[in-house]
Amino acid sequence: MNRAQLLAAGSELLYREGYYLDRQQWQDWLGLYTQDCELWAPSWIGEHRQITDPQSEISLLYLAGHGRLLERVERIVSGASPASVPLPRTCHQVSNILLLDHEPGRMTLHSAFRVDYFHQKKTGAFFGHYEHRLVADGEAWRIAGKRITLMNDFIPTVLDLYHV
């Protein structure tokens, strides 16, 4: 794959994981995530810095492995998760995608994003970067690592994966 192929590929899979986010289409959302990803929103630690290490500091969001996926969306499924009672509305933009650097088998992608909810008569937004890194799995790309900057971290009731 040329350089504009493997934009273009990433493109498409981040567009496709903000559909499935928007219409709750949850097992849909967690095929496109490797068995060993990574999904982590780091906290911030001052005006222009963040935490370095999801393990030992506090993150704003840190699901390590599928498994945490998946548990974490059998929660909002089930209705666990007082605070995603009712799900909210979602709707995710991202733009300005960037191939940062790539070899055979694997990319990391940088974007924008903004995310719009409705929830219980409410609107809200969060808005940052993404830093997504995907492996090729056959003919299909898989979400590795997906690191979310979020720029507007006061949150003023709950921040969830479906937000971000």
Contents of the next structure:
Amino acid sequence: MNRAQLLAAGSELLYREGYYLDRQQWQDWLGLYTQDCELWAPSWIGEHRQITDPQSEISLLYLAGHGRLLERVERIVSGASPASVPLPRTCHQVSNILLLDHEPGRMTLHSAFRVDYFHQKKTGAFFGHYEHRLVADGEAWRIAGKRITLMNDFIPTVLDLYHV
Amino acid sequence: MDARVRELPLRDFSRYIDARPQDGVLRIHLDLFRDPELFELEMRYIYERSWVFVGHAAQIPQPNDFITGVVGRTPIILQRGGDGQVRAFINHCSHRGATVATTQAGNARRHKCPYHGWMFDSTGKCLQVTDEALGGYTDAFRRLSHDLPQVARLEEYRGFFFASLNPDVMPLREYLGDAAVFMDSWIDQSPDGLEVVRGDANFTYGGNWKMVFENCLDIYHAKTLHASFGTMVMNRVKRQGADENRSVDLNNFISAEAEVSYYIFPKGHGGMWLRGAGKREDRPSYAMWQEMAARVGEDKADMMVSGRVVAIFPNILLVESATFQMRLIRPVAVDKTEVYAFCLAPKGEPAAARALRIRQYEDFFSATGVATPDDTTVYERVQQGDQARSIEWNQGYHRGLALLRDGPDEAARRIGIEPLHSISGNIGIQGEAVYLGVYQGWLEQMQRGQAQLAGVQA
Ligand code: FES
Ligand SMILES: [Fe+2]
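Beyond the form predicted on its own, can we have the form predicted together with its partner chain?
Now the full complex is given, and it begins with the chain already shown.
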């Protein structure tokens, strides 16, 4: 694959992730991730500095392994968590996609995101940057790593997987 | 009489707290959660008269480190001066009032006001009035101190800094009383004390500040509100075994064999101590149990690996339920609250235990985790429900009231504390009657504040 083809395939996957989250197709969303995936939203330790080590510092989200994603999804759909009942309506927008790095079977993409949500008559938004590490799995690409740099980190009541 | 008080009518605060434990009644008027004028008075009479927690020494370890915060509505800077001493001064430029520090934390030898350039050092002293010589200033002006005013009182309890705008406030140690023994049970986990694990996850909710204060002493909600957390932990163990990212099992935590004590301390502080519940080896601190037991004795070491809470009125919560978090409450409006969350941990904790602590913390207590968002969501629902103006009281303070007794219980004696009242027994009591002390503290401070500021006898 050349750069343009990689970028097209990678962008398609990023758009698809937002599509599944916005449509609450949780199983399809989970299917985008590898078994040993890592979803990481580091927290801030200054105006422009973030933590670097999730083992010795607090993250906003640090979910290592597919099982961690699955259990969060199970909770979201269980109806047993008032924070997710009703679920907000969300709209993921992903843009400014750059191919940062690639080698056979792997690529790293930078992008900007904005997730608008509507919940209980209130509108809000989370925004920031993503860095996706994708790996080839046969014909398809899967997410091995998603790093979320969340800019507005003063959490208004709830922040869950569907907000970012 | 203070000019600010004349604008608001004097209130008989005793009518809001219907505490008659001898008749089996404890009721708190819903106006405490919904009346904006009462919120204003709480700011004046509690937050701006009493002791308020403003930060931990570990947040400002180096000379010139500072954090910003508020005492009531007064913006402050808590800063370690170049001389190593910590001071609190008001973040309000003497010239025309701009805040001189804007970031939540930083390191600065000087604060330069952005507006007209007056300069202050890290002790709050004014170094320079811009172009003073050219300014045609009067002698009267030159006689003024241009320094940033120090907050009237700043005292430390073992790394915990409290400030007060009231020069006549009682000594901090007296204010904390035996609630400090609960604080010790975290501080003494390591011979080197506590550190703050880096990384912020602060949050807001659309509800009154007392909701989070109440909630930290509320075990009653764990089984229902946090059912999804319990299920998650159960499934995790089933799928991956108990050692994989283990979290404290809430179902075990609130199991029938557990014993619990609730303590009512003077000044509105409340404590909760849970014994014989949860697998204590699931707690990160258990990695240090041997050393702790040898140093402080088994009774105190047992306390250090058990579930426990101390809520220091009005704005600091130390909560170890499924994991340990400290919270600083910052009321913004009657129906809006900010919470600053801290992961405090014993210094010198082994790396594996630290990583487990961090995972448990993110799981349960983080605003992005699987428990706290359920709590904040229900605070908002309570705030909505409490708008029912035809309803003045609810029934939410009665559990355990029949078991209320004066003085310490057996467990309190073991660790040498003298609470005003104890409520103890099987975990099932989930003694919400502990709020009796919280609201008696509220009432005393409101009455005293009004008496002092308005010159009226309570
Ligand atoms: S307001 Fe600070 S220098 Fe004028
Ligand atoms: Fe809770």
